[in-house]
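In the form predicted on its own, a lone chain appears below as structure tokens.
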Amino acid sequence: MRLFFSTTSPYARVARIALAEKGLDTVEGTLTDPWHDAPALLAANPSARVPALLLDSGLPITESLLIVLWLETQRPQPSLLGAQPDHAISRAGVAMGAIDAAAAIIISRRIDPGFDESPLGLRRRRSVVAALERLEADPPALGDRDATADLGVIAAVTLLDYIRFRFAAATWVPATPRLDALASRARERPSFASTLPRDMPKT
């Protein structure tokens, strides 16, 4: 299998962590800038989005949560849904919605440098803040080193690290000590530590 990813994409990070937590961290990774419309990425995903997982059969699976769904069907154990699947899925939904809002801010800045203060930009910001506050009030739990991180943990930590990466100087980001503690613990796991967001290398 082959995974197209970028080091800045929170969506790709969700898929990378999920693969590693499933014990598939040896899947071949292809570092790809989706903005460059690489032919191999376009062949796997006409939308030129990462992540895209190319199966050994040649069939592509795209979109992070669909990759997680495929992983759950193909390798049920260890499960990424944890002991309380409803809670894991609910928290993941909150986190993924905020990831969408944060990513929309970053993408929209390419078109309009003043997007952050526009009505739509402020709405996206509000979504991020509300999600962080909800997750802070009821954060997912991470078990010991031998326990698999569930999807709620994966999405919440990915969201928090993405916000810290993209909005490090933003004064509107709320304090999240409980989520910070969760992220700190998660980074003790190779799946999280090796996928921390960083700028793409210059080409």
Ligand SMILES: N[C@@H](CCC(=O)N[C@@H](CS)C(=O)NCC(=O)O)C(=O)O
Given for the second form:
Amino acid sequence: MRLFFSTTSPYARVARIALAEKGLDTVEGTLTDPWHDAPALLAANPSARVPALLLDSGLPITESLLIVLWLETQRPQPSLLGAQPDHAISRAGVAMGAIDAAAAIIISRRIDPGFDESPLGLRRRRSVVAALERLEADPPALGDRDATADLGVIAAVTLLDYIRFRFAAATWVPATPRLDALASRARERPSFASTLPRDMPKT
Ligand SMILES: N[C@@H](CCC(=O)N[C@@H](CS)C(=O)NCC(=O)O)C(=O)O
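Can you now output the form predicted in complex with this ligand? The one shown was the form predicted on its own.
Let us now look at the entire complex, which starts with that chain.
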């Protein structure tokens, strides 16, 4: 198997953490800037987006949450849905919506440097703030070291770390002490520590 990923992508990070939590961290990774339209990525994903997981059969699985779904079917244990699947999935939905909103702000700046303050930019910002506030009010819980991180934890921590990475100086990001504590505990796990967002290496 081969995973196309970038070090900045929160979506790729969700897939990478999920693979590692399932004990599949030895899957070969191909560092790929999706914006460079690498032929191998385009062959795996017509949308030219990361993550894309190429199975040994040659079949590609794209979309972060579908990669998680595929993992659940192939390797049900340990489950990424945790003890309360409803809650894990619900929180993951809130976090993924905010990841979409945050990523949309970053991408839209490429064509409109003033996007952040535009009506649509402010709407996307509101989504991020509202999701962080909702997750902060009722944060997912991480068990002890032996417990697997569920999808709610994976998505919430991925969101928070992405916001810190991309919007470090933003004054509109709310204080989230409970999520900060969760992220700091999650960082004790190799799956989270080894996938912290960072700029892509210069080529
Ligand atoms: N819904 C997709 C989103 C993937 C996505 O947008 N990835 C970004 C990187 S953060 C990408 O590859 N963008 C390149 C492009 O949009 O052309 C998922 O969950 O995997």
